[in-house]
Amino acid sequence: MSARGAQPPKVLRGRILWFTADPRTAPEPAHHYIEDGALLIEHGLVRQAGEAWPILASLPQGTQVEDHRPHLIMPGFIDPHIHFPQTQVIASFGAQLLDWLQKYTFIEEQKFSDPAHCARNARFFFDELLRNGTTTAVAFCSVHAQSVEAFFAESQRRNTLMIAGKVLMDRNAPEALRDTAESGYEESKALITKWHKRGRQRYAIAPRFAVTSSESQLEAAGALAREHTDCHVETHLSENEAEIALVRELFPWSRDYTDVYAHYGLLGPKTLLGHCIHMSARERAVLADARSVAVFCPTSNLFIGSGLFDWRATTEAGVRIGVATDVGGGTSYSMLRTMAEAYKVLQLQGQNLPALQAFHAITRGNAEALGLQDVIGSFEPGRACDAVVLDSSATMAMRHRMATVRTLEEELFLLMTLGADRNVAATYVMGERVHGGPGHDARPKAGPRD
């Protein structure tokens, strides 16, 4: 954990909301809410959560206070599937996966061969995530390892838990894009190398997915994943179905899509597979057994036609989950816009999505997804104090709505439905403020809790 400096303590009061479990499996109340509370915080972390006046009372004279009244003040959202380069991809129209990919995606990507483009592409990046309540993201970055540099050096100037990898890819992608087994190895090496648990910073090898990785290459992915056992692996697996039968003519020898995965050696507790739409139940079943998450990206599903994500069969095959934007074929960087279209996705199905269990999944969820429930996701002592402080009076709308809310979970779903950056009244990042301030009134104010 890295903390800048030495940072006097500090207090954010407001209404506190945290998970400690999944509500849809707790056997109890899985999350806790105080109504007027306080985050004690030192050196970034939390020391301690709880009601506001004893903790206020407890403190030395002249201890910051950031009063959030009458706002919400949850962990930061972490997205666990976004591609960085493609900021300047995002709403590209009329195509399916592997038409998007030729047509608009490489094109933008063999852009970051330039280290000033990287450059400028990670300051917007950091920023519109920041601007979102989004704290924590794992990312694709390019074929270029200056992508690489570029994002973490920008994570690291913002003091930000990012997990990003170079991607891997050498075929099936104009040569431009492409890199080989070897370098693609080398590469990575060097990276993980300088860049993993360097401060917050953490590496996932990044085979792009099947379709661009020649069998050797995949063997050397699975050789860097042995070789390094605490870096994630993050691929894309069974989005859409042209896709899955063009890895059906790559890899005639595989039983399916996920068996290439499981014959690299690339499934395991820290791979995260974006999509997993289009599954058979022993696919699921080897990921169940793999301890692999399925990334459930419902944006980016609708936006590129690629299916709808069966949250119940994933969940009752024993696969985690976890949910992200998939930014830029998903088509919002807010976790609250992406848990709105998750919620029609399973409507669809006749399943359904609770405004708890939403907020768990963005939150204490999704650092379980990662392996990193004891630093992030939750205001237990000790955690990070990466915070987002949500308005849900924010728009005219939702001002009108919130007159009739009686519960924390109809305000939860209000959140959830109607709710996007404009919600999000400030964003910390290890207690530190990184958005929001005399621009985006956090303020005491007037309101139907006070």
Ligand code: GUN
The other form holds:
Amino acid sequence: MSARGAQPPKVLRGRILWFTADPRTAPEPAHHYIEDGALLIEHGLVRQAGEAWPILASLPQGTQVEDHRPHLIMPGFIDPHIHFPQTQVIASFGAQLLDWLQKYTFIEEQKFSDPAHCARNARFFFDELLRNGTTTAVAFCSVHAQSVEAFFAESQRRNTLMIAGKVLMDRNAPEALRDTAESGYEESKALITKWHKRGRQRYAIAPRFAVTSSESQLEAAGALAREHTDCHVETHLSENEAEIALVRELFPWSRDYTDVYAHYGLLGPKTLLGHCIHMSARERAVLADARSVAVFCPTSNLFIGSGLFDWRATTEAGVRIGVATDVGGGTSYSMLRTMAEAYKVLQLQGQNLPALQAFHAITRGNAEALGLQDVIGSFEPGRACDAVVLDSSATMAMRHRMATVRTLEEELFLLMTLGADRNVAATYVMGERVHGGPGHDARPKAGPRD
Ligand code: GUN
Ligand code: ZN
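Same protein, the form predicted together with the named molecule this time rather than the form predicted alone?
Everything in the complex follows now, all chains and molecules, and the chain you saw is the first one.
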């Protein structure tokens, strides 16, 4: 898997939790939870996950044990929709999608023509993901090939499994951010040749959305998808009413927004469509048929005022679902904060989101949405040991509430409702610690004014 996998065996000890199926539909318990558990890691992969005592008893002398008790060890979080060039767009005031793009996003993304800016931001981006326990993400880079180069170079250095691509956009954007159907195709192709399946890196063909691509560019994107069937496709769909009206004007022949992507051959099982909020039954049926994935981005949908994702209708239509941050429309890198807002979006519609369902979604569920459930998202033997260690008592309010918590479900619900980066005591990538550590105190340090 990786040259860096040649490390001596190691053990992580703590309370271990991972999912084997979707708790909403599984007839049996859909997770393994081991109070005093251990993960035996060899060459960066999970060799064994189970009760600590038999694993510890059978270890060769001198095997390193990183003891995280009493914390929870889970598979690293997966964020299936995030924008690498928007780390300085996050928290931009007072606009809905189309204005927000023009006023803030397209300004900031122009800075990614500078490779030094790309490299600096890539370091920040990866630090921030790992601090939040996110070990895999699907990212949009900017239109510039150099932003993809910087992104994958940093990911390669960190040994993370990342999926990313250069956005294709040849209209309805400032000139400095426009490619052409031909140059977008050629640059994407060269980036696929260089980066797709290089180590743990994977390429996503990325027509930004129907508004910023001409018909010939969408055709070229469709050709790329046909020529590279093992690459993902990432885009946006039906996020905002004004966006949908504009798509209707730009593609007057289409039955609806979904039909535009279907027409150009962009829908398939590796297609990830951000938002999918304002969808008709017909559109959901098309996505279900194509086995494409609707990606729910709750903090973004609330912040940009886009609308409420209907999880129940989407599931009942048979559409696969992922859940993501969508930074910088989204307001947090934390998948815990993301699930807190997902819960509220569903509450507003009389739906609910039990904690087991939420933690399944951000680990194994998102791995399945990416078709990577055999590689990441659980601790079954042979999976990459990408892991997050969670301290459920990291703040005074959480420690206080933990005193009355009696069950795993209650603890997980507390973590998703009040949790954030401060609850991430450590993060591992291929068995190597990349953030925090055993005995790491995730609690805020008492400053002079605390
Ligand atoms: N639609 C097209 N581009 C974007 C983007 O950068 N963010 C969001 N939230 N929606 C989009
Ligand atoms: Zn987005």
